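The chain that follows stands alone, in the form predicted on its own, written as structure tokens.
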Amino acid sequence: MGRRSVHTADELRELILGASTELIEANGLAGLSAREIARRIGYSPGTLYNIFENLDDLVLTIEGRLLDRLDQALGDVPPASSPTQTVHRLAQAYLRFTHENPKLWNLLFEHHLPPGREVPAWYQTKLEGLLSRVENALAPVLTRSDDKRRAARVLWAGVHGITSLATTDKLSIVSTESAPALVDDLVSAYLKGLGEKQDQLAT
């Protein structure tokens, strides 16, 4: 695009985020560079660093927006008549979201911060908010808060494994079943195991 004579900082921020998101959607994280972003928005590469500290900060901002979109998608899932069915619905909504945004979603796991640098607190808060949706869905079948926290993370990790294989076109290597069918099987088996564990603890 041609350069305008004046952009506000907010406008530049949105231009940079928009161009960066398009590059990632087209070519993944490997296709992202300050030079290419600058070329697309009609500014010099140095302009990016007036808005973002570095490319890591830019990528984290894109990831944060993606997490917000996922949170909205999971929040739109209507509760079912049973906790089990609600968890199934959340898992399938997560699967659909990753398939709609494969390269952006894989960015969350391809991007690594430099050694010694931790993700910002706001980023961790977004992740915890997502996992709390699973925890809340599991609450009716689990009595202890530490059980809910662990169970939510184990289940999310398992579902994510299937979605990662599916979004990178590697699922056929391990199964001829579809990703939705495998996610349903995983959720059913895990919830059954949780139920049996709760029964054992109650006796």
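Swap state to the form predicted in complex with a further copy of the same chain from the form predicted on its own:
Shown below: the chain alone.
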């Protein structure tokens, strides 16, 4: 068979990404297969390889879009009266996002590149963009940029840890329902502790 031209390359690309996303939302990374994608969109497996280098490339594309969506969700958070409150809002928005897209979110951690292959540069850039949202929220309260960097990373990792344990079947040390309370507790206690430390340094 030859050129069908019932879909443009871009349309085909979106078809593939759409079908892939559905498969992942249904069954995680394990539910994804080139053959199943092809079946769903009515093309043969080989066609996928005209558009994506391989499945890893496809998955990275989906991950990129997911990071964009999270960035947008965090961007939609209105700044609150205090930096502390803003961080709380960001953390809860992150939590909400992961809760609404659990399988897709897990993709970021389920998926590994084959040994030796590096993550693309734009991927790292997107992550830094997300982190900088937290850093900016912390700016009024932490002036030293090293402190800001560290605090943002600790908070990010902490919230990630909670959501990661909550959305993973394999050990719910943390239940889905308790996650928001834990996140609040982490953010408030950690920031309070940081504040006290600063006071000590100031005296």
